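Coming up is one lone chain in structure tokens, specifically the form predicted on its own.
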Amino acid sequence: MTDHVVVERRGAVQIIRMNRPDKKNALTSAMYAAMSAALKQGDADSSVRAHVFLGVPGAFSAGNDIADFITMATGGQGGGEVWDFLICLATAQKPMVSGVDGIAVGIGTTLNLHCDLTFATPRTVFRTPFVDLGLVPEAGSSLIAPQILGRQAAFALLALGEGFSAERAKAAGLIHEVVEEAELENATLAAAETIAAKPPQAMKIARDLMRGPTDALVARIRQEADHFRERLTSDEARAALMAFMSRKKA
């Protein structure tokens, strides 16, 4: 489907890693269908029992790719495959780890709302500039954040697009360490596969138990997905994207 996402497999851990770096992994519409396509075939898989988001030296991922949203306000279709991958996330049904170095913005920072642990080095700044760019908040994060870091901690980082470091993240409980450059991938797998070395339908119960019922999020999502999509063709998201394709050419 795409070059762009590798999925691996090490043992019992499934492996979804973003690579685009020439992009800083800014993700693409086949990307999104090619993680969708992955949680779903490997909750199908009773022999992958947790999955892990990794992106490349330097970048978890940019967001989405700018590109595919200009082409979405200016009247192009499109934007099925996010909400798709966003509804996986909030429906996985194995654990979910991810590891993060670097740039972690928009969806990713919005993914690791969703996982069970993560990992992110200290050189790693974790930002959503939706308000910045005429958009709203997406994946659940208008629920979820509130819900992790208090409100305002939450609206800083979701309303105010300030960025949070490491540090910060997981002093929020945004996060669950902070790992150096060279471990991150290693302290990452590591927490998979204990997590899938755990009896499973035990470790299924007690993270069903810990998230709760999935209708509230799933509402949320799609609450959040009309009206990002209603922004995307507003004027002022038209100009706050196009101001930022300018500064990025200049």
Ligand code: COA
Given for the second form:
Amino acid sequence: MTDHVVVERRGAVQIIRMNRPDKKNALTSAMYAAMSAALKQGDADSSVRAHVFLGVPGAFSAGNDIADFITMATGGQGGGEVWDFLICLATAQKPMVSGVDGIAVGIGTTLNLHCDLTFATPRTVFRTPFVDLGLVPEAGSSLIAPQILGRQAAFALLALGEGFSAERAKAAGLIHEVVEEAELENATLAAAETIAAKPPQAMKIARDLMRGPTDALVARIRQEADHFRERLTSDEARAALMAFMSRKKA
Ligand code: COA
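Given the form predicted on its own, state the structure of the form predicted in complex with the named molecule.
Everything in the complex follows now, all chains and molecules, and the chain you saw is the first one.
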């Protein structure tokens, strides 16, 4: 169990809030496990009609906890909760809406590729420095980002690690709407409530048709995970991850 993920209900909407502000919502194994459990429970509960992902002011998520990456890179166990969460995201049965403010790095960006609607604030920057860290794209992003953004914008995001402002993300089709910080949670929850008020069976069929079968996506997540695990032990990744950690000691 962890206090770093807070799950609440507002009517038929389940809110999953990442809540580790002192680490900019860097995600630990326990946080991934809590979010997987919430998605599964919400999907199994007929009174839940939509999931919402939120962070804290200024930080949706700074991505996977780099200390956890280093543990994995140096032969420690771990990672299972991450891959489980990614499969839960890809196979979630109910609409997902995200509200993103500020930092959205790594999984803080790729999570939104699985959401049906994403709202972001003007100060938000989406960034996936996978290659700079000696790593590879995850969460099925190597498959779905080119579908959503087109090949070239996906390459700029996933391979070059370019930051996408909220405006650029909207123009590229990564997000639905840009809203002011003070309006973010209201706008995100209002969208989820609108979804929740629609006939749920028709909504499910419409969503399933738009998303298509998940087999290829799940297979890609597993394929990426194989590369990711191998890359974590590479000299390239170890050097980049240690550079981040030692930056903190300076
Ligand atoms: N893993 C672990 N700790 C992290 C983290 C991460 N991914 N991101 C931030 N933190 C921690 C910092 O170490 C710092 O901890 P400290 O106060 O104990 O020293 C705290 O969160 C605040 O981060 P800080 O770097 O001071 O904030 P910032 O606003 O200057 O910068 C980021 C924010 C997100 C730009 C910067 O922290 C960063 O680049 N983080 C790494 C992002 C990343 O590469 N994630 C992996 C993607 S695959």
